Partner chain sequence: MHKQTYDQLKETVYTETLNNGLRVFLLPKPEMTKTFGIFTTDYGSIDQSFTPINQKEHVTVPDGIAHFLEHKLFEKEDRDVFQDFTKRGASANAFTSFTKTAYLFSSTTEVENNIETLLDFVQDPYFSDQSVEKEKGIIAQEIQMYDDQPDWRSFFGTLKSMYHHHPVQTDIAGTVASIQDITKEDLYTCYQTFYHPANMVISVAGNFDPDQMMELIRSNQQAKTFSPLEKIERSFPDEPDTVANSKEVLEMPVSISKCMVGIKENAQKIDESFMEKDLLADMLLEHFYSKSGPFYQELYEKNLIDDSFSFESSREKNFAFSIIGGNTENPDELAEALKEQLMSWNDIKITEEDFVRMKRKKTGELLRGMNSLENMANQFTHYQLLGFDYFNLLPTTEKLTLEAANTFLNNWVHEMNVSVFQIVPEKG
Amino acid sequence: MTFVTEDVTEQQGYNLHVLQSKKFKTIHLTVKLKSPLNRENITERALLPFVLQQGTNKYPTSSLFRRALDDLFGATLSIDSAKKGNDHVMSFRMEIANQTYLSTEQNILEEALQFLSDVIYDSKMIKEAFDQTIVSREKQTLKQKINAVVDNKMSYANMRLIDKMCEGEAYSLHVHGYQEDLNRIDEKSLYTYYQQLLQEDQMDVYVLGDLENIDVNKLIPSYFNKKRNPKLIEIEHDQKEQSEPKEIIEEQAMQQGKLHLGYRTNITFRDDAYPALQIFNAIFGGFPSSKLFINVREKNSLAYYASSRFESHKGLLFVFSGIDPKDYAKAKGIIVEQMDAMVNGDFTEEQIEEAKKLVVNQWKETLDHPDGLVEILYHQVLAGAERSPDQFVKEINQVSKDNLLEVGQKIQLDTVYFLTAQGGNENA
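Now I need the structure of the chain on its own, in the form predicted alone.
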């Protein structure tokens, strides 16, 4: 089975990925800019997506900006930033109608490419600075977002787990940035950093859709033709050793406790054992049929939720559970028992086969969504390794019990983090 054909060509300072598919009735343009996580500029990178969506020199107000998208038959644009392993990735995504299905002479694709190029290269600016009013307003928006993390206890607990688990590592940096950095950022400094980013980040452009009769390799470079000097920095894949797991307990005014555990798998997307890690996690805590959900929530009624997921490019596995503060010791014990059972091979061939089906189905569902398809393909860029969706499915179906036991030998509990009610520490 072939999910999609990806044609990659090297352009002037970036890579162009052309994905021909008749599955989608729209065309998707995605631009990704990648740089190593860095404390000096993480807040600027968090702020930029908010500023860049507020206007260009051609469409200088928010209303004109949105109307331009409406005039492109309801095109959509989004910009965000995310942490992927030790990298920070800014993504521009635009979805437009495929002209094949419309009765109009308007060249939607070329107009959309011009619009996207303007957003990236011709943002609203005044004398080599962003618009001061926009930057001030969006700094407030980002400040509110940073503060809002504290109110979402699950997100806050996950952030604190990573703070403690990855202390001193780039991965501990907060993707939303830092409130104390906002004071030093102004319209001039932000613009200056953005020009540096456009020059130095590794850039990948994806075009996905029914592209027959379109010379994409000629069309895209006519809109993305700026001189670039990308810095290709080899990310250090640190494998931190820890003899004894850390245990962190913090209190807040809240009712439900958040018990999160962080494991180091020492396996990333580039490793041969990555497909086996997917199956390992599926049996352990990735699905409602997994050990965590069955044993922590269903059999012992200890958790409001209990699941696990892993980070593909950092090699970390996280367990999330919401519990009554008085159940801390018992819940932690049962979670650790489930991991011990995985390490000792306490699972059946039937569970392995079920996990394979669940992972492959989940993978296919992701591939059915244009953004999901691009994200999966971008794993290869992030990892600097080739593993196509077809190859991944093949490798998943070849995972054996011995492969899962090998995964178990690599996994180490690093940190137990418990966010509990005030006075809940007495139960720990």
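Residue numbers count along the first chain shown, from 1. Remember, it's a predicted structure, so these values are computed and weren't measured experimentally. Basically, rigid core = biggest C-alpha set you can superpose within 1.5 Å across the two forms. First, how it differs from the form predicted together with its partner chain.
Switching conditions: you have the form predicted alone, so give me the form predicted together with its partner chain.
One chain, no partners, no other molecules: that is all that follows.
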């Protein structure tokens, strides 16, 4: 069975991915720009999505810009930046109604492509610079976003865990950038950097939807073929050798403690062991039937959530749980025990089969979501390794107990991080 038909063609300086599907009532355009994570430009890359959504030369104010989208039958545009392994990826996403469902003569797809192309290539500028008012206003917005991370305890604890665990590694860079760097950024320097990004980042364009009767391979290049000179940089693995696991406890005014653990899996999407890591995580903490959920939540009532997930391109695995501050030692003990059980092969063939079904099911479900589908396919670009959706399912189904034991051999606890209530440390 073929799950997705992905037609990839090389264009001038980028790859075009065409995904024909009758699942959706909308058409999705995604442009991804990728470059290695770098302290020198991470703040620029965090700021750009805000600035680029404030206007184009054709729609020079934010309200005109947004109104044009509304007029285009409620088209949506979003730009965001994310860390993927040691890469930074900026994604432009546009979603438009499929003309089939509307009674209009307007060519929505072409108008949307023009709009998206303008957002990327014809942003509002004044003489080789962005609009000064926009840049200073968006610096303010980004500053507030950087500061507000502390108000979401779960993501704050996750950020702190990575700070401590990956100190000195590119992966520890903050995706929202750094407040101190905002001072040196102005409309001119940001524009200069953006031009460089447009030249040098690796670019991939995805078009997804019911595209029958549309010659996408002809249409897209007329909006996106610009002279580019992408730098294909092979990312070096900067993973540190680590000795004893670190334990870090921090306090804040809060009620629930956040107990997060970071493991090194030493396995990424490119590795043959990657499918086995998926199954390993499924049994350990990926689903409500996993060891973490059963033992931390169901058997000991210590938490509402206790789960794990892995980073596919950096080779890390994280455990997340929210516990009463007084339960730190007990909860940590139970989590570490569950990992020991995994490493020692304390799971059944039945559990492995169940985990395979869960992983394949979850994965197939993701294919029913437009953004999820694009993200799944983009893994291959990120890893620079081919593993088609069909291939992936095949490999998952072949995972054996021995493969899981091999995963267990590679996994190491790196850091235990506990964010707790003030005075909660006394119980630790």
